[in-house]
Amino acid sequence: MTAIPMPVLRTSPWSKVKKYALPIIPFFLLIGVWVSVIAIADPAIGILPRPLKVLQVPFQEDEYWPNVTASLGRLFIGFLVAAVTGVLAGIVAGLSRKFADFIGPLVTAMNAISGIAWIPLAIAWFGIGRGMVVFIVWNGAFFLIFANTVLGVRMVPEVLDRSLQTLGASRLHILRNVTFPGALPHVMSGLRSGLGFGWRAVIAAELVGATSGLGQWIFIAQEFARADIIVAGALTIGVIGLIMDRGLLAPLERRTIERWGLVESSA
């Protein structure tokens, strides 16, 4: 019997336009409200800066790009350490269901504690600077990545492991070709969430525990009533977070899920 091919659903050009254009509209609405408030209330520039003044900050302030680079560097180091340790520890814990149940409540409790709560102790341990910020980033991302990895490993049907073991497959072969690929969608979800929490942790830690970075730059700006720097820094934080999530990890997560057959590609 000849297999009947499944119909391929094609998206119209207008659907693609709506997909990419509609999410931009709220940003223009926000700018419209911003301009309207200035036109109506005419607040002092130290309270609410003009949009043009904010847009000039990256080009007129020499400290802008060094602070952006400093924050991204700390994020990269802290998140890389959190990703490696979280995934490895999550796989090891997930392979033992009893151990996963045993350590689960501790992970849940630690994940519920905001990374900001550890800043005073982290300053005592590492002092003011990169080490402290990297630790806070690791703390903010590790437990999310760990928990999602454990969940992903446990979601792999146990019958697959037993079947391959019966056929003579080694534990390493099963881990490499079944367990990790099966857990990968959950791992990617954990990495995506962990990166978002890690980025927020960077800014929070820099507010009180760094001599450079966007967080510290914003904190110093408020002492001089530089609302334009504060708003520019906040917008930069948001734009970088959006780019990392929607431009980098979201497509990667989507391709990972599609690769392992959990959803169909809409392309």
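Residue numbers count along the first chain shown, from 1. Model, not experiment: these values are computed from the prediction. If you superpose the two forms and keep the largest set of C-alpha atoms that fall within 1.5 Å, you have the rigid core. Compared with the form predicted together with the partner chain:
- In the core-superposed comparison between the two forms, the C-alpha atom of Pro58 has shifted by less than 2 angstroms.
- With the core held fixed between the two forms, Ile31 has its Cα displaced by at least 2 Å.
- Of the two rigid parts, the smaller turns 18 degrees against the larger between the two forms, judged by C-alpha superposition.
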The other form holds:
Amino acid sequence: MTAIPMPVLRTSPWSKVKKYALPIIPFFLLIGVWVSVIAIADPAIGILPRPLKVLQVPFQEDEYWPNVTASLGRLFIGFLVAAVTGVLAGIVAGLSRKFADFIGPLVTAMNAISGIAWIPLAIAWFGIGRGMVVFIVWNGAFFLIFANTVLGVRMVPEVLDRSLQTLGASRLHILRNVTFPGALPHVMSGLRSGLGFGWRAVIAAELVGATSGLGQWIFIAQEFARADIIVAGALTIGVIGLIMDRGLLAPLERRTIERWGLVESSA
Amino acid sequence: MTVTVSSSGSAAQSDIERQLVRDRGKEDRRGRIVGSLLAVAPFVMVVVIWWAIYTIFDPVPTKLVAPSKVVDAFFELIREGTLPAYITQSLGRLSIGVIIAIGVGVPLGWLLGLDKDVASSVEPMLRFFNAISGIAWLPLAIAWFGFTDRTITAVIIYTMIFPVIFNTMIGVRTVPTVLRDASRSLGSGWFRVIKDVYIPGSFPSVMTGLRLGIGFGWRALIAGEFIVGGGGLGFLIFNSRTAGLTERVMLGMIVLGAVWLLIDRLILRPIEEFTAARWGMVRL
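Please could you give me the other form, the form predicted together with the partner chain, since above is the form predicted alone?
Now the full complex is given, and it begins with the chain already shown.
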């Protein structure tokens, strides 16, 4: 056996520069356009703030951090409740084919009435404030998590279930060792999209029905012509969303799929 | 003679077949009736629970009304002509957003899909802005455009355009290089390859992005109508809450879900399936 000579991949220094420089260019361009618009048109701060002013918001505005934590707290509670109820209900529904088929159309309809559409009714039920925002987060995330969990449970090959049954395993044992781990990859992707959806729902709910939180803060800022707060708030919303998704849930999802996913191993 | 026998034989056979087909048709029909009854069943359950809660707890009308009140509100708003007007208004706003998002997003996606350097340059910024939901820009849009339709349109376009761009780009990238090479070796120039290979090859993915984008855009539209107002289904729901007309709030929500399901099942999904069948990639 002669080893096949592997082609040596040569990376030119230019390609390395390109790799890091290219993504930065559009951001510089954007800031360049932003600064020139301000220099030329000199718009009011209510229309377009100076970039430096936006950067200063987290350090100079006392209300910044309390509002960030208020929004994150609501997201956390609502998402936690949605995750627990969604996964539990999803497993129960997924175990019975008949039940899953029965409520299928209802879940489709509830997903069609988006979380945002519930805001007015939630205000009527819970009043303005935390309870209402938490409800909207739960509502937005629950059906996604539920639908994905049902799918995950249903995708577990029946052979695995049966083989454990013939070996005399109890119902609970199968649930713990086959059904739940087998459904986990789908559960994880449901949780991931649920969290993204929940974060958007927090902002939307706070925009119209809260007295604090990032959404409410940037909405009020518009009335006081403080576009620096609006832009800083919107950027914060984006950064938090990215950190949660890319930093937390995407790696978790990848690891779950690697560990329990039904991917054919390349042996 | 054999001809007659065989023909009469086939006639008898076709009689049986026809009978079988008829039976199967009957069965299909029965299956379909049972199927649609089953589809309605969970909603009947919800209405029953709703009615039970209403009778037991007897809530104030601003929190919950009887299902029959919602039905009354439906006919009332139809008679007034408000409901059809609001539906057309919402759909009109959505359509404007859709047209602009396609017009800008699809060509941009093609460009990103075709040129690797452009893609690696622009993609991170697009992903970053995609992470900021369109709703978060609503206050700035109000500062720029005031409480007008333009604010709603801007938010819809912002929300829709990223899924459209990304999916178009992925569509172009996943066109098998074999097809490009085949077309090239048959003597077509780059323009021809783009026109006949890359663009049609990306269609199924473009449709997926469009369906996703319109779904997000629909939600952004509702949020926009809450805050900006000026008619539409979102306005109906939000304003009826302020007026304490819970039956109209609930009716608006139901109509909202129903309209979306109709758009999705009758327009978007069939188009997506058609493009997938017509231009979908055979795995090479």
